[in-house]
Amino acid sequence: MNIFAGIIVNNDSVQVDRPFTYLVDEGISNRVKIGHRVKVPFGKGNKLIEGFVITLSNFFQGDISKLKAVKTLCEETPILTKEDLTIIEFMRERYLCKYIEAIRVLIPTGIMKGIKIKTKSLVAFSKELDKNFNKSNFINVINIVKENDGIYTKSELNEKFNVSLYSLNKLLDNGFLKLEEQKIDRSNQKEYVEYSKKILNTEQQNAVDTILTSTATQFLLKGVTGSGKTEVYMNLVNEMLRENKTSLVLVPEISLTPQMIERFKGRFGKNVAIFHSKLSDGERFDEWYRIKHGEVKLVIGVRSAIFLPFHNLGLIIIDEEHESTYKSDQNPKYHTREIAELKSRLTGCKVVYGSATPSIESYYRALKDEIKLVSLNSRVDNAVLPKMNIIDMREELKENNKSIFSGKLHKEIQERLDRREQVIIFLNRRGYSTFVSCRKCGYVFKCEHCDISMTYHTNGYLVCHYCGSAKKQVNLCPKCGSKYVKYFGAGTEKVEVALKQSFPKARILRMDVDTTRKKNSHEEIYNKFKNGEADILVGTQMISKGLDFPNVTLVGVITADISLNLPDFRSAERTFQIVTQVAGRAGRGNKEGEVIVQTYSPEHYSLRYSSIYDYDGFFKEELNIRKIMNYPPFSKIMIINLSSQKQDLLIKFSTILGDKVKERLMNENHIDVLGPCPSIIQKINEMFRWQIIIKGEFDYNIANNIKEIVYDQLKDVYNVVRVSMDINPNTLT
């Protein structure tokens, strides 16, 4: 009986975003299964390319003789499960992506590159020598191998014991010795100091009991900074391990993984899988393989870890659930919360969203009883939240203080240094100066490839933080030739320099994208500061959440207005979250903490509420604004981003597409179409950018109708126009 396979080919083209039917060759018909990775002939030249089997059937309506055949399985076991296929279909509908884009997030890139388990061949004893090999050199080799049976490779025996490779090979060829393959584990095998179990307070114990005993499967753990959410997580994980279930703990930033690894491995031992983008392809493959084969029951990772092939999944924890990094900015533009919710429906596992400052959407759902709210209202050991001071930098200017630091912040830093306490300084912008301008003619040094000003770095280069291009800074204006070139704004590099000038004896560390490019750099900086090898830690959002340093008693926020002035409806929410989260780094030990927030908008409601840690007050005011403006959670937003190197063609295409979308939605009174219009940043990396924004109460059927319209219009220009679609994006830029 013939078997027909529906196969998704590994090709990015919109035109092939569908299953292709292949006849399964008789040689593999009894082995092929749904989920197998295969090699198939494709296109006019029948080039062999990768494909994935998503359906199998005994029926085909059409001419069988015209079908091409699939003959090769890439692995003996399927690489995708039935659960994976459900997730793929979900992502294709929810995030408007292509099949192959959804498949790729489920499979480590190393597999596509041909990476396999890494092994080494160890020399082992097989049998005693006979009279033909009864010579001293062979006897010596045999004795050395017996003493070190199956421990060393040939080269290691040669280097360590000066064993002749000729003798080794001769003995191997004649069966007196043998080679045994041993897997090389590329995972993190570092030993950690024991992280002893803590006695839970009443609130923590109630939280654990509620989550474990409730019939609900989704929980929002809302706990003030320092309330011991991590200890709650650990008790939940411990219960899952007792039940032989797997747990996944997600963190929003790679910078948080060293602390989480240290704590969880210190509590549960080294057999914990780690999964994040800083791992090599080989390391990621090994961790994926260990998880797929049920070798580990606890995984710590960033958002991509949600797609790992778990066995008997019992718990997903999403720490700092409000963070924007849980939403992917590349296709498929999935949100980790939604994938976790889907996994909960598929497997019955419990999902815990933890945060001191939950996203507006999550807290709104909790108040509507869609997810169960569990609260931790007090810090552990009744520690007090740090006092927060809002400093009006306009008043500092009136006092002729043009420094980066207000008078109070400068004074408090010095006091902490005198007391040998630690300080965290936060500024969510890297580099030295945010832009460089000519004071004579007003010329701003912009990226040649993007519509954005370049950032000056202390290495003497101007860098575009969008496309990565860099050029040496010149001191003459290219427009008017003036020497009056001035650096404006401040980034973390400038703050670091200013601190060194103001506090020359202070030991300063900086954590941002520029200082954490190397592997393990996050862990090195974290450990240095934790071990007291630095007095001040300067950083971007990497240091604003989760980190726990008991000797930090002062946190300074240099400019709270950066996130406040973004052209985004979430700017107030992000400002409240950032200020509250970074404030929570202070006073986590036995010493009281203090926070100083510098701003030019002290009257803004996000800062007023964050200064007194009033999340509920902020939520009510923000929710009211969202309702008036019809923003999420009261509506959805769909953005269609269009880009091309040919500006005229892009404008024409955007106009035609906009008309088609408006025609489709003309009878939908509850949906607004904004645009088409140029994006806020009109050019990135030589690509001009336009956008169409759809806002309202639309379902995913309408969203997929619009996707079909986009694909249909794209047929004639897909080589020159790029299109990206996103529902409820992080930003509208």
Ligand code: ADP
Second form
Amino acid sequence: MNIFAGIIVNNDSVQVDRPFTYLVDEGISNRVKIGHRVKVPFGKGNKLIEGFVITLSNFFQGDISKLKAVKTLCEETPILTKEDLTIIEFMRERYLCKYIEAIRVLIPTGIMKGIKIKTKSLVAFSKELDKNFNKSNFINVINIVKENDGIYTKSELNEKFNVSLYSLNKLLDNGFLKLEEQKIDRSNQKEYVEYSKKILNTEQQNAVDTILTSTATQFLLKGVTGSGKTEVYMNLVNEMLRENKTSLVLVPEISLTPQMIERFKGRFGKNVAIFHSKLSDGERFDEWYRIKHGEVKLVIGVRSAIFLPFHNLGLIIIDEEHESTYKSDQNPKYHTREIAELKSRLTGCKVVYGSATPSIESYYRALKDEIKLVSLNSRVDNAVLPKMNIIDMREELKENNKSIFSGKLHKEIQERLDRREQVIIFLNRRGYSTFVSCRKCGYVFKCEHCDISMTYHTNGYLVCHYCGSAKKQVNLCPKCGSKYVKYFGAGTEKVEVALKQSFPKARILRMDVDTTRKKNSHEEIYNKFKNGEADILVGTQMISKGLDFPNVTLVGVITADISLNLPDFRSAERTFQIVTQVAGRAGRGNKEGEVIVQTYSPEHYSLRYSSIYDYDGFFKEELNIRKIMNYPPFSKIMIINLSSQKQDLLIKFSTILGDKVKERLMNENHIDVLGPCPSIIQKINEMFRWQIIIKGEFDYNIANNIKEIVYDQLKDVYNVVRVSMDINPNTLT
Ligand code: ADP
Ligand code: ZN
Ligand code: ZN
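After the form predicted alone, can we look at the form predicted together with ligand ADP?
Full assembly next; the chain just shown is listed first.
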């Protein structure tokens, strides 16, 4: 009987975003399964390309003689599971992506480039020598191998024991010795100091018990900073290990700190897989392989680890669940929380969302009982939360203090230095000054490719933080020739310089994207600060979470206004979260901590509530605003971003598309279409940008309708007008 396979081909064009039917060749018909990666002839030239089998059937309506055949399986076992196929369909509907884009996040990137497991051949004993080989050199070799059976490769034996390669090969060729293939693990094999188990306090124990015994599957673990959430996670993982189930602990990239890894590996040993974005294709493949073959029972990873092929998954933890990086900004634009929820429905695993400052969406769901709320209200050992001071920088100006530091911050830093305690200074902007302009004619130095002002760095370059292009600093205004070129705004480099000037004896470290480009630099900075080799750590958001240093008693926020002033409906929420998180770095030991937040808008509700640690107060006020403005969680927002190098074409097509979208939604209640209009950042990397925003209570059916309209309208201009669609995006810029 004929077998027909529905196959998704590895090709990016929208036109081929559907299963193609192939006839399964007899040679593989008893081996092919759903989920197999295959090679198929495709297109006019019948070039062999990769494909993925997503359906198999005995029926085909149509002319069989016109079908092409699939003849080659890439692996013996299917690469995608049944569960993966559900995830693919889910993502395609919910994130408006293509099949192939959904498939790509489920398999290791290297596999399509031909990466395989790496092995080495070890020499082992096979049988005793016969009389033809009864010579002293052979006897010597065979004795050495017997003593080191299956431990060394040929060249290692040669180096270590001076065994001749000639004799080895002779004995191998004649079957006295044999080679054994062993997989080489490219993962980190470093030893870690044991991280001893703590006796849980009552709140922690209650949290663990509730999560393990409740019939609910989703939990929001809301615990103030320093309440010992990690210890709760570890106890849950322990229980899973006891039940022989796998656990996944997800953390934001920037919290995957050396400290985090140290603790988990120190507690659970080497058999923990770490999955982060700096892994090479080979390392990534190995971790994927270990997990697929059930060799690890605990994975610590960043968001993409949610797609790993777990065995018997019992638990997913999403730490710092409010973090925006859990939403992917590339296709498929998935939200990790939603994939975790789906996995829980598919496998029955428990999901724990942890945070000191839960996202508005999650807390709203918890209050509606869709997620079970579990709280940790006090810090471990009842340590007090650090005292918060909000400093009005306008008052500082009135008193003629033009420095970056308020009088109070300056004084408190000095006191810490005198007492040999440590300080963390936070500023969510890297570089030296963020804005360079001519004081005579007002010219602003902007990137040639983007509608973005350039940031000055102390290495003498002006850098665009969007496209990365850089040019050497100039001292004359390119427009009027005046020499009054001035540098405005402060980034982490400027703060570092200012600290050195104000506190010449202090030892200062800086941690931001620029100082952590090299693979181990993050760990080096972290270790130096931990070992007390520095007094002050300056940094961007990278230092706002996960770090647990008992000697830090002061945290300074240079200006909270950066995040407050972002043109985004989430800016208040982000500011509340960031201030609470950085503040949480202080006073974690037995010494009391203090926090100083500098701002030009001290009256803002986000700062008012964070300064008194009132999450519920903030939540109420924010939710009210969301309701009035009809923002999530009360609605969905769909953004259609259009971009092109040709501005007039872009405007023309945005307008036509806008009309079509409005026509489709005309009779839908409570759905607004905003735009088409130019985006907030009007040009990035030579591409002009326009957008259409759809806001309201629409379902995914409507969203997919809109997607079809978009593709249909743009089908003739694909190569000139690019489009991307996103539902509930992180930003509307
Ligand atoms: P959070 O993630 O909630 O901010 P952590 O998990 O980093 O807090 O815990 C804060 C500190 O308290 C850590 O140094 C941790 O080792 C310690 N800790 C956690 N639970 C206990 C406990 N039951 N007894 C003693 N120390 C604890
Ligand atoms: Zn000028
Ligand atoms: Zn640029």
